[in-house]
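Encoded as structure tokens, the following chain is the form predicted on its own, with no partner shown.
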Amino acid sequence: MKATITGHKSFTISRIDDRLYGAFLEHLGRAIYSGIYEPDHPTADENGMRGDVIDLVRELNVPVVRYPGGNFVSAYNWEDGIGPKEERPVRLDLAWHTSESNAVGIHEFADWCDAVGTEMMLAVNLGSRGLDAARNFVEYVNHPGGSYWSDLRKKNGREAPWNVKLWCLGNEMDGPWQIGHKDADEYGKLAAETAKAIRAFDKSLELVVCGSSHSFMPTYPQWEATVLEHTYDVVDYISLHMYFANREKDTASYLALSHRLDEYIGTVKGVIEFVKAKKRSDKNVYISFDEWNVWYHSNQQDRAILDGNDGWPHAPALLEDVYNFEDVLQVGLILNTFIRRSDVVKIGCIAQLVNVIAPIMTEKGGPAWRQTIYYPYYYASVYGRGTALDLRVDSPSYDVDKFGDVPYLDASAVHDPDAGTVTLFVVNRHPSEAIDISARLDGFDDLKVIEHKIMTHDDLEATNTGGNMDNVKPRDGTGAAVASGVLNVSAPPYSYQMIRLG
């Protein structure tokens, strides 16, 4: 089987935001205790943080997390976070049926933030509250000093301003299960008027309003032309979430959802740009995809807790999905789709970051290990920063229902100016024949291989395991070179390939 691949150094989709591969944390499960948090490992820190999670973490280069929620920020009191620990509440959180301790809230938050290098992105509440503790929230993280709470913060140990530049303004607000649920229009309106009140303590901040959870919800696309209409002059970014799932066990089905992203992103790009024009508005706004990942491995594990049968225990084990490597596929391919759609798509964040859906896993007292889809995840950070190529893919396909023709062959590639380098990300889609790819990449001089990764495992169930941490992982590639111009390559069945040239 053979493809090809055409890209040229000047025909481009846009600079990619470095913020396309954030990540998430809420306090969920064990995303935060035993997670980040775990005083008494052997790897923790001064401020009880794992050593060995931080480490990991590093690797991956991650630009932003957001925080603190997610569901559980649409109930949350962020000053049960501040303060001597030993006189923070413990509190009952509704969205996860579990007990909050606030061992960890924003000091020690933006200091685990720090010791891995990335940036903080806050939900402030707009479920249970409102306006005025948001505006609160804001002036304690980035008030140098002089006020009530920037001084109080002061008092609490941390003397200069974070001043974090990214603010969400609550969570999944079009969903019925979410606390403090509002319409269309209840939630526009108050979303405009708490823009407009964070906007009058510094206009340079950049605000994100809620979209839809995803592209099932009967409100969708209203949803987002009602809140744009209420909000498109005071916030730069709609929200987006959407979550990948093969519960019939149909892989060719399940690695043709990405199409479905693809859909429902052009669909809200559409819906902004209507919305711009309806307000003949100079302004653009893009989208900020802030939840996305595999989840469904663990629903059926979960649901004791969260029908609170368990009653309301502290950090429990949940949504642990243990990823296979049929997983690595989807990442690869979700992941793709983003690159592809920078020119809207600026900010994305993986849900989440440790145990909880999440690329890396710990146990508690114990290790800390790279799922199989922390690599994908790996390689587009680190390397996928830069511009992103219009490529044209010209490769066999296959009928999927409700999408159509799929093709087998799934790829992006990115132009780093400073480093020299084009990387090309490929997915094979076909379940047991390789493609023979042809890449000729115009207007680069010398293009030659200088790295090339390959993931391929003949068990698509094959995961990694605190027993067995490198059952799925990359290996080098071979054969991949470059000759008058054209990259050749061929990629295996059910692969995914990172493939550097400089």
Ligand code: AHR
Contents of the next structure:
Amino acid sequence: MKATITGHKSFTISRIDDRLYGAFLEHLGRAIYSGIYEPDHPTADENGMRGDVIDLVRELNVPVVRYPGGNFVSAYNWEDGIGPKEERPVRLDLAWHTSESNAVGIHEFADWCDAVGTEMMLAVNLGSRGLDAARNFVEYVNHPGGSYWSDLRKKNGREAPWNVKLWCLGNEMDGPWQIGHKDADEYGKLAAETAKAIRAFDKSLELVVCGSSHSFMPTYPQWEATVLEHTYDVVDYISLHMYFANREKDTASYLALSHRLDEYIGTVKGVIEFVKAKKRSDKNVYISFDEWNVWYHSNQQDRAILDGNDGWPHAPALLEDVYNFEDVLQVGLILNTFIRRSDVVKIGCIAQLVNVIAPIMTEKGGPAWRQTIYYPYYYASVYGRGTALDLRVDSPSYDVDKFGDVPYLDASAVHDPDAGTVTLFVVNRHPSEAIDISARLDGFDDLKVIEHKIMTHDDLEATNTGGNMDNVKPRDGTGAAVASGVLNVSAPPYSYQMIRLG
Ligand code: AHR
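Starting from the form predicted on its own shown above, please give the structure in the form predicted together with the named molecule.
Time for the whole complex; same chain goes first.
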């Protein structure tokens, strides 16, 4: 089977915001406790943070991490996580039916972000709380000093403000499961007033208002229209979430889900433009896709934990999806979609980062390792910085119920002018046939293959575990070469590839 890719240096989609490759950490399961924080772990640093996890996160070059939730944030008192640890209250977390020790709060998280070299993206509680708690939190985090909350921060050991730029106005407020769930008008008004208060403190802050939790939500996409009508002038991004699942064991349909993602982004882009036009506004609002990932492998196990859970356990093993090779393809497809939509999707957060539906897994007291999906996320985050090229991809396709024609070949390309590279990310959705790709990229001088990585596996269900950490991992690709300005490369059946030209 043959396919062609055509691109030109000047045919671009957008400069990609580095924050497209962000991540998310919630006080949920073992994401924080025995994920990033484990004072007794042999690799723990002076703050009790696992050094092995810090190393893996550093390797991913994560630009921003959203915190502290998620559903958790909608009943969270941020003040519980400051001051001497021994005085911090244990609270019942109503979102996940667990207890929260508050051993990690904003100070510990901020120190961890410094250690891994990332920025914070903080969410305020607009579920059980509101404007007042939000404005106090922003003052605590960002004000230099001379006020009640900023002086309290100093007293608690942090002299300089953290100057966090990105703030989320609640989480998934369209979801009936959310503590303090609201309808679109109620939430839109609250978000607008909270945004005004935060902007009165500092108008340079970037604010994210909640869009839909999924495109299956009954309120989608009217939710986006109503919420933006209330908030358009005072926010910068609308957040979207989407999780992917292959419950029917139907790989062809599963790998077509990125089309639903693409439609979802396209629809919300349209809603943003509708509200912008209605308001006769010159301002742009973009999408923050601040929760996305595969999530279904752990569903049964979670049900059992939650159903059998009469008490309020601390950091139980919730949402611990063990990813397989098929998910590598899915994550590659999702990231390609974001790159192609980088004109409107400016922020993305893989949900989550450690243990909870995450690319990194840990064992309490034991090792940390890379799940299968670590790799496509790694390649996109490390090599997907720059300008997205507007490729024309001509590929044979297959027909999937609900999605229509789905091309076997999925590709995106990023030009990094500083590094002088063009990086292609390529997924072959075909179960049994290789695709011979001819990629003509014009406008670049004398490109050569400088790095080529490939992931294939004869078992779609192959996983990486603590006992077999490298079962699924990339290897060097072979046979990719540029001749007369055309890259020729073969994509084996069910494969993910990253090809860097320079
Ligand atoms: O990431 C897990 C959960 O998924 C988050 O808490 C919530 O925002 C979403 O429903």
